[in-house]
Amino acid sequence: MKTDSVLEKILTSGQLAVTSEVGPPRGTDPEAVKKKGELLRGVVDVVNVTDNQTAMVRMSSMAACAHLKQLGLHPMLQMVTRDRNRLAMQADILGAYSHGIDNMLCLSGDHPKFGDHPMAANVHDLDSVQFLRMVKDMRDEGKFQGGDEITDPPKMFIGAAANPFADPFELRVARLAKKSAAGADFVQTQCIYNIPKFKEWMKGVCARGLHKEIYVLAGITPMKSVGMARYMKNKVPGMDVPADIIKRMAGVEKKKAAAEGITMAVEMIQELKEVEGVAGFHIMAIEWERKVPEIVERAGLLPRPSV
């Protein structure tokens, strides 16, 4: 064991892990994040808290994580390199761990042009791979990036994101290997709709033995409507939504589309359970957290293990 993380304990035990995520509020009310967290209690192992997702200003991930921690939940700090230099990042990691937050996801972040402050400067003092290495060195070597020793190092369970569908596809496995070598203990993938392509990626992952080095949590996002399916296919970079998904969503009555999206997500989880190297699932029900319990239960992922 590298950490005391509940997520690490579940993954090392060989059981399928389940994570989900919440977006903090665009204001100061802690109840907004607490209500979302309560919907996930007993249903998932760890709750990701996004960091100014889509480059929109929100309550900080660390503050929202602290509110969830006070509820007895297990939050995961997300941090992007877009908004901070290495001093601020290391300071926030120390601060988060001081609140008992021992899971984190290291990301680059969406470009400010997509958000509400398009004029904001990108920082990107480090890229995502350098970021992973910095957090690993803080944990395992007990050193800041500048070389000084850390008093009581932060024992973070370190995660990264992976997009099996981005171009060029043939470099996707090598990209995962690079993140694993830099220090990632696990990855949460982009939303999966093209299952054959994901299976092809996983074959490459297993062929290199990476599934024994890094835990892969498959990303699941339930569709609410055919409009959502078309938007994700045409407007979201790096998303791969096959035509048959859109056809299926278009083939049901509008009032039944959300239920069909839930059923589709459950079917995907059940199929992906059988894929070698899949260690769990990351369910991203965007502003639809109330549906996560139904998805997890119908997919046969309850009760969650006690560790």
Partner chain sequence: MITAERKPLEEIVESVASFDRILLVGCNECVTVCAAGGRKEVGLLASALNMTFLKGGKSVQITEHTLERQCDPEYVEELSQLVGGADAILSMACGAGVQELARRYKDKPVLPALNTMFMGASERAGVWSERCAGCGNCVLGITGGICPIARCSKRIMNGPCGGSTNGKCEISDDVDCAWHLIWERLKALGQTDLYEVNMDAKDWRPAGGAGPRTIVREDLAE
The other form holds:
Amino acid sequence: MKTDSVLEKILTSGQLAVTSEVGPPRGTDPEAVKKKGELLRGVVDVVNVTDNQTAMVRMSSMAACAHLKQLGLHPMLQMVTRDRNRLAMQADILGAYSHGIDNMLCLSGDHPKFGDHPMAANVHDLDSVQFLRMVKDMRDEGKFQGGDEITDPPKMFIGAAANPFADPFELRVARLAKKSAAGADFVQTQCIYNIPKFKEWMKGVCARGLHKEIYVLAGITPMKSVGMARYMKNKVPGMDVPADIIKRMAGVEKKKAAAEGITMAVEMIQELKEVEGVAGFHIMAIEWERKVPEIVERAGLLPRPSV
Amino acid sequence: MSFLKRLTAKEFVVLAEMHTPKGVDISRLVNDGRRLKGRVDAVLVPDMDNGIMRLSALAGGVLLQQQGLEAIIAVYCRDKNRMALQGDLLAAHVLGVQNLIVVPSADMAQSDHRDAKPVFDLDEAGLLNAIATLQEGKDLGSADLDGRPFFNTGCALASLADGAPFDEALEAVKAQLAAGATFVITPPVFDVQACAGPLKKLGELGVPIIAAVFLIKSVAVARYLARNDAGAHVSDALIQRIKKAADRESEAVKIAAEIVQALGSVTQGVLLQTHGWEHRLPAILDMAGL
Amino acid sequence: MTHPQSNQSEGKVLVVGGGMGGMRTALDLAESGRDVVLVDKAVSIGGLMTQLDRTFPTNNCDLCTLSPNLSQAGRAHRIDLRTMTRVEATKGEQGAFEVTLTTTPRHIDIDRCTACGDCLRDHPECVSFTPGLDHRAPTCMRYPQAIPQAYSINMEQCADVDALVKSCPVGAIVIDDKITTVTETFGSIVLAPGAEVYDPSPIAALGYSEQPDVLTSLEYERLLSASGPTGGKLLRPSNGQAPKKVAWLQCVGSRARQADQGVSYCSSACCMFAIKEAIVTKERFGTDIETTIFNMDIRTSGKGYEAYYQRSKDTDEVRFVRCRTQNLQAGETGALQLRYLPEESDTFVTEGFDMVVLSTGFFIPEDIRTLADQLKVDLNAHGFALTDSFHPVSTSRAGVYVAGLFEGPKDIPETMVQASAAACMAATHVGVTPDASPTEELPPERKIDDEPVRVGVFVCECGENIGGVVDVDNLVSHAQTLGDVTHSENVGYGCSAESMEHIRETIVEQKLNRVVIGGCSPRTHLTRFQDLLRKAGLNRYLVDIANLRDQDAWVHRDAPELATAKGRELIQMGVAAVRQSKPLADQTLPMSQDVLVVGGGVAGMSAALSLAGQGFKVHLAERENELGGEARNLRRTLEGEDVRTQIEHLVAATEGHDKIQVYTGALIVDHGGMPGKFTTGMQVGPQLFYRQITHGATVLATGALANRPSVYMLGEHDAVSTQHDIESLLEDDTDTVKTWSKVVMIQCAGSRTKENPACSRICCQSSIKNALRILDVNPAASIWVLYRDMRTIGMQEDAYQEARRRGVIFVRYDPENPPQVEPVDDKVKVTFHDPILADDLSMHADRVLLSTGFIADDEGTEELARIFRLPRTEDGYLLEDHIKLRPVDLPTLGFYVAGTAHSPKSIKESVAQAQAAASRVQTLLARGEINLGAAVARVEASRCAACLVCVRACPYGVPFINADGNSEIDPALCHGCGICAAECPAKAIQLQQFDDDQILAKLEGLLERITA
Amino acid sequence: MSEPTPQFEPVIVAFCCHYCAYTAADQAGAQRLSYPANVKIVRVPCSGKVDALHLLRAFEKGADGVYVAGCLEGDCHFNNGNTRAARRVTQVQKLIEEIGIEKERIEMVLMSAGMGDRFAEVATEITEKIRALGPSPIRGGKPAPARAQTKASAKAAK
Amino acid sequence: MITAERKPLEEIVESVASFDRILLVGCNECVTVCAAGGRKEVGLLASALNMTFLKGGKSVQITEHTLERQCDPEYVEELSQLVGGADAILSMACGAGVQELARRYKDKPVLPALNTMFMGASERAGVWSERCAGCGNCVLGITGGICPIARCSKRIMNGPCGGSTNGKCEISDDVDCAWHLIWERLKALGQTDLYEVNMDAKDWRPAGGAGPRTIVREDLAE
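Based on the form predicted on its own presented above, generate the structure block for the form predicted together with the partner chain.
Below is the whole assembly, all chains and molecules, this chain first.
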């Protein structure tokens, strides 16, 4: 065990892990986070807390994580390279760990162009691979990126994101390998809709033996409506929504669309469970956290193991 | 990767047709050729097509190879007997030209040497047979050769016009494939959908099919094709599209590029025929995203 | 005195007649490198056209359009101009005619005479001018730009020879000048003696002899002319007052039924002449003047003429009255009473007019018949030289050619076409001679770098054209106030030889080093004034023209004050620009001597054969798979010639000619280059093989299409066909024709309509031809011709009259109320209104024949015009450079048109235009090199940032970055568009002749008053 | 005759290409078509020769309206000078808007050599449009003092 | 080449509004090539300024002059004759040129008329794109000649991120994904193994992280 993370424990035990996420509020009231966290209690293993998601200012991920931690949940600190240079990032990692937060996800983050501060400086002192390396070195070498030693290094269970669908596709396995090499313990993927393509990617991952080095949590996002499906297809960078998904969503009555989306998510999880190398699921029910229990249940992932 | 390797690897090939000069001023051929270097897989050099006496395809092909391009030269039966044909084939091999396409001979009615005597010692299948024989190290007189040449030989489909013309052309192609041809070049395709039937049947032959894409330079040319070539399937809408374009030349390039794109999933390659507008080839390639 | 001649003159052509036709022939021959002797019996050349005031349909001033040709004729050193000279006898044959020429003494040394007029002032009785046609002896010079610019003296009339001699300040009077007779050898002869205008005196009913206010149209023309007896004012000869009502009587002396009433043929030009006079009358002297044209038919079948006719009715409110007879008498109040029978009425009407103009036609006078006799040239019954459709300018005698009115009545464009055609044919007998005698030794160019700027401003009045609107003197005095202007004056007709010489002298005397001409468009006249500067020892690029005519006086006729104010500004702009101009050098390139002929019909083949016959390599591109064009469908001409056989001969000759490369199935796809060195790409044959041809000139003979309009059930009923369709039937299937008992022909089917406004010109004669042919085969047939105007121009009128005599019935219909055609079994019922019976008629016809004529080949010419960048008329024909004077030249130098691509025309006219195009091509290619002018881009290397903008912007890929790291532009390749100059971010490139300083100076010149 | 009402007479500069628009202007003359005398023509070999600088300077010197007249699309005697000119006109439109001059005061028009009537029509329309816009805003101010453009060679320093 | 574009006229006008005599100085180097500050643009701006002032009823004297290069003292010296007659200098050069003028002519306000943009290359006529960020430590040798620092929207050195589609960057379809280009290029070169190497966290000191940079060539420096 590299860390005390519950996630690491579940994954190491060979059981399918389930994670989900909550977005912190655009204000100072912690109740929103707590409420969302409560919905997920006992349903998922670890709750990701996003970091200025879609480049919009929100309550900091670390603060929100701390609130969840107080509730006894297992939060995962998300951090992007967009807003902080390596000094600020390391400082926050130390701070988070001091609150008992031992999972983190290292990301580059959405470009500020899409957010509410398009005029903001785009820091990117490090990229996500360099970021992973830094966190790993902090944990395993006990060293800051600058080389100085850390007294009581943070033992973070380190996650990365992977998009199996972004172009160029042929590079996606190699890129996972780079992240793995840099220090990622697990990876949460982009929402999966194109299952054949995901399987193809997984095949590449397994062929390279990567599935033995890094845990792959398949990303699942239930569709609420055909409108959302189309939006994801056309507007969200790096998203691959095949036409038959849209067709399926369009084929049902409007008020039954949400239920169809849930069913589809459940079916996907069931199908992906069988795929070699899939170590768990990351269910991103954006502003729809209340539906996560249903999905997890219907997918046969309950009860969650206690480790 | 050479033309042959790409063909074998089932990769999409892009060929361009380049005519030799009528005369000895090769500057245009060489300059146009240089511009294409690295942009096409090979250039096809026709030989006296239309019965217009010109610099021989072999010489043109060698010149283009000297510019760093790979050449495919046309061989045909109208103007040479088996002696001359075999001799030239050996010469081609020695000079480094290893891609051949056996083409039917153009009618001499439009020739600039209408009084010339057509030879037709061999027919196309006979010529293919001669090529095969040479590759086996013998000549048609069964004598052994010093060293064996190697060729990658294609044949040409005579017509894409539905019905009898295509059926006949298909039979001829089958015969030529049986005689040793390994790929087929079609007449120009202007409407991929309209040609879907014939193209499908060609696809079933199991050899690489390369479709010709012809740059329509003017409304008059489009009309000419519509009226005179049943296999062309040049529609009135296409004619109107060119006519209405503010810049007809660019529209023609665009149309050619669109056809190339449409063929991308249908055939294993394209042969761009620009007939004198070789300077427009890069534009077509750019627009087609090649 | 007879000079024995050596053999040296074999290479010469004799051109008889110095009118427009003779001049054009002589100029074409001279420009293509042949030596010419141009003789005219008159004291100065110019012929009939010099007496016109303005010509239709552009209403240009003829003197202005003509004078450039005249002074050119006067100065081209290959042309030996001999006025007052007649042909007395000929011997020999083509290649070596021996011609005896007799010159009447002028008693004036042309080289000395300055045309100062002192002799005339002192001795008017013996100093002669051609009095023009005005029988009321004008007191003016015949026209101010006369060539040669010299007087002539009749010594017999002179009472005091000594005094006369002394009156001449330069001693130009030669007392003992004698008749000279020379015999010279000529390779070929062109006859362009013109014709004379009918004298209406014998027709008593017209009152021409008695009534001073009855004029011939030519006299009326003189009255309108600025150089005429009234100085350009329209006044009644009887009382000097302005007329309020003017009538024109058409066909005076033409289309006569009786010999004493004139000639039987149609003089072809009078209808347009009258319409033009009516329009000009209104335009210049007041729209309230009533103008009425009394006519039998309005025959406006030339290019653009029909539109002009319609405009005269619709816009200018010229009244047209169709009537049968007329006579005239003076009324009590001095008004002329005109009695006529309107077509739609059976009672005579009497109407009063202030002036009556007789539209008199042409006839061949006795002296021209004598000339023909001496030259052993056959004439037709009317005295015109005999020619045929496929040899339109060849007379019965080999080596003798004809052009203009002597070949038949015609208008100016046809004369110009024939003149060039005759030049082409005449040139086949004489070789090109080296340009051995440059008569103009150009003075060396003056270095002006160190001189202060001295601008001379010369403002033209151009008769009424500018002076009638703009206050020229005001402009002249205003110019004097402008900076650096040291000289300014009014030069009248600036482009006349006299004024040009005056300007030249002034430049030299006043040491001017920049010149501004206030005149007409630089498009047409800049080169002439540039040449003038060069002759004055200045660089040709130190002149600018302020376009006071086309872009000021002509467009602001209603606002003279504004026009004058604008004229001042235009002069200011010109002065500002020339102050910045610098001496520039021209660039040259060798010309290709090959010619591309597009179109393999009669016109294309004729042009190709004419050129190939002269040794030019011709590329003939035909889009169809065989040669022959539309004429393949014709069998006979009106005159009975066998068209099919002739076409077969033409095709065989064309294909067999070793200088002609024929491309059938050839589609032109691209074009570039410049006059003298074009490149054209085409795709040829079934496999669309691409050929690129380099050629110096291009002849477009792309033809027109036989019209097949969807009217009168054409294509819907078997009994309805076009005149064209039955050509072969009439030849090969007379049995069918014999079954027809009633045939109705409908004229103007699909012509003169909204869709196809032009008159198709040939359909009236086609219907007459077919009617006569049907009657030959089936004399019992009853033939009805429904028409709007019968336009059987020239000698076709004889056939028309014959058809009437043989019982063909002609009924006029109104386009508002056209005939109706309905099917009745295998026949058709035709219903129409007969204006004479004033009733609707209806009949069952076995056959309805539609005279459908031509329609422009939009499919062919639309794209060709785009590729060659040539303008077309609204109805799709190629637009020539000048409708009257340059009917063969297209607006882009190096392009010529022949045949129906220009406008509907007969085979004869097509062949003539083809030969004319061949001649025009030769005049271009004889130059040998291309003058690229001085408008080339120049890079100032020290400013260049090597940014590649010019390299990327140039449409021709000319600029490149040289070894020094600067942009370099090869002036020989530069086309002079100036795009690079406009885009250069470092302002390192200037287009010479249009550099920024000059353009900005123009703006400053214009806007001075605002900023000052 | 009624007393003419005094109205604003704009000064309009038309840059006309030699081959089409200038010829069309001559055509208008030959056809005696009238158009306002306010339009003054500057002849250029091709509309592509008209520099943005010329257009701007015309306004600076006091023109109330400026237009560039070139050949019809596809008919430019120099391939594409007319389309280049049109792009420049658009650029200058933006610039004069920045200055505070209505962008309607400048435009690009196309015509063929034979279109004398179109020339007259365009000249009339533009004159009316500019007349309605009133004098150029910069004419409200004082005259422009001459601006120095140094002739000293930049290379001299080398 | 350094690229720049003209500031909005309003901003320029405001900056020079208080002066009566303006010396407008162009540069015949980079800014000429990118059509921002050559003789032509100087002319256009002079005209535009003049008109703007005329419109406001103000008469301003604008002197135009274009230097071969504004960032070299020897060329800048050329202005010394003209500066006396001006109240302010308006520079149409990049920031380097503006600063050089300000350094040399200390008593005159020197105002920028351009915004200096980036080091770029000309894609085609009239289009320039960023190619180099001047980071002081070039990695182009291992990225197939395509710079991830200048051309990736996130400066990702181990890209691509998960946002690219069809070879285009997530920020715009008009922007190529640099890493897509790098990958294609590496493939073409047969150097895909270079991709597998993780690039370490970048040392930003040569990129300016350590303050203003200076290059001293000992052999050339005086």
